[in-house]
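There is one chain below, alone, in structure tokens, taken in the form predicted alone.
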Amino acid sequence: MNSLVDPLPGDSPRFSLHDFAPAQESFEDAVVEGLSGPRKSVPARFLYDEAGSRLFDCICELPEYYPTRTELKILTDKADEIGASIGPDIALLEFGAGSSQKARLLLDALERPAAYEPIDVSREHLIRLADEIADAYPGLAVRAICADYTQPLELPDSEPRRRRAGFFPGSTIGNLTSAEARAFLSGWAGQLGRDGLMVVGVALRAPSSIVLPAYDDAQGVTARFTANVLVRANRELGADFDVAAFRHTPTYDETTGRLTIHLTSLKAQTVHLAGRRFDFAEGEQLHVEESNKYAAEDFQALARSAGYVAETVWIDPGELFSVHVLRVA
């Protein structure tokens, strides 16, 4: 159902929220789904309630965890570049907003943008995201689209009809498989339409010594970040997870690029979790995340593959991370 909400009162409304009320996942059923399986899994989503959030924004000030501030030093140093790549009068539509900083970068550099749609499945992130860009780009035509940007949908219009930029940054890509990562971009190269854009963050194949220290820091902040949802599932699901019998285990493929993170079990134990029992041999391992590294090159046969056109790409001189714009063919 898409319902247009006006979240503040008055004739010239600051911003519009579009609500397409999407459906809230059920923590317990994921849970209990993973669990259930010959492979223990917890989908990586999970991670991020408060308290994984605030974990996450510590990592991303750690010294050894680079691609947020590699990527922010491209967008920075390149933005005029990255602006006239995009061109003028282009409406930019971040996937999975988070606190704007990148997508200002954009807008600063874009010439007469028309407008900025966040999209994001917390309805009251996005209402306080939009009326903070509303406030700090007066004129911007700001919608804010309270949807799951991974399920098809239908993008409000505007007018007149503006060309669309998409803009997926923080390699949050990776965290998708390839075959996930091309049906991504196939399904919105139809909603941008010919000639749109796709503005997205990949972080490149790296060698191990710098990529595991990234996702095991030396302080653990990052293994509390993904213990923390054992201890969710402990608080919200009366599960009895012993969280200290757990060990935070990051490996990495420097030849696929491939990065993943298990939890594993130091002993043979048993949680208890609505009703059932989930047995944990010594060793056994529960996924609870994956990041997927590319060369530039192969990112963009994946973008080919998807319907776009790669366009131009921006490397740090360390090529750890790239930023991407991609048009639809």
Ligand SMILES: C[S@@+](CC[C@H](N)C(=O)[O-])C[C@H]1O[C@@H](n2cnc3c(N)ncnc32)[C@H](O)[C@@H]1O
Given for the second form:
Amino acid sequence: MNSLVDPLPGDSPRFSLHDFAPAQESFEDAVVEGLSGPRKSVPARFLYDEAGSRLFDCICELPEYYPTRTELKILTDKADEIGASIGPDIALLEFGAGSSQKARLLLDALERPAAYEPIDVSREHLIRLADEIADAYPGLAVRAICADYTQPLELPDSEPRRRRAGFFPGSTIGNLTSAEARAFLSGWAGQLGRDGLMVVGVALRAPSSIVLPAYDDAQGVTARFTANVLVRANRELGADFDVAAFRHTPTYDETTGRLTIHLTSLKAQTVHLAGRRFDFAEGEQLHVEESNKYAAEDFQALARSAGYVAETVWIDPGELFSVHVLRVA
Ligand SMILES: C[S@@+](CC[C@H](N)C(=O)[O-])C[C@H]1O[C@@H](n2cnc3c(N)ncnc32)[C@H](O)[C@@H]1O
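Could I see the form predicted in complex with this ligand next, after the form predicted alone?
Let us now look at the entire complex, which starts with that chain.
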């Protein structure tokens, strides 16, 4: 349901909040389900509690972690070209707004941007961010959408014939399988409408010597980030994971571009959680995250199969990251 609510009761609303009341999946149900299958896993979205989000911010500053830095550099250096390729008077719809640092770069580059529409599941965060953007960009319509962008939703009414550009930075699309990425793109193509645009940041397939250290840094921050999901389960669910008996294990297949992160059990052990017991053999792996990297032409082919024309792609000189502008065919 899309309920339009006064975002800041008592204040004159400087933005609108369209609340779809996204379901909050229970951490306990997800962990129990993930540990019950033949291949144990924990959904990666549970990495981001408060401590996990802080650790992720630290990861973005690490010398080995190139994706954030490289994407920001493309968006900064090529801002004029990207802005021109998107065109004037557009409504920018961001999937997972976070700090909206990258959206600000785009908004600054666009000619007369008409609206900013961040979609995020985190309501408090979204309201704060919408308020900041409304403050920084007087005259810009800000429509904050509290929703899960993987679920179908009816976008708030925009002015008639207003073109929209979706914005999905951060190579977040790489956290989906390619079938899921295609479904995501084709689902939103219908919403963006003919000639709507999609701007997507995608990490490129690169040598292991560059990709692996980005997920296995010398200071061990990425390892702490991964292990934090066990720390969180112990704290929030009363589980008894022996955190030190699991090792952060990233692997990368250069030919497919698939980066996978597991926690490997260093011994045979039993974990208790929600009145159940889960046995781990020595060497057994718990799947935590994956991040698919794409050659630029492979991503364009995926986009075409999802109903887009691949218009332009910008790549950094080191060939580590790409920013694509796609147009709904
Ligand atoms: C790491 S931030 C990305 C920020 C920004 N787009 C960037 O790349 O810099 C991820 C944001 O996406 C939100 N998010 C994650 N999954 C989501 C989903 N399925 N639907 C809506 N928001 C989601 C999180 O709440 C968080 O604010």
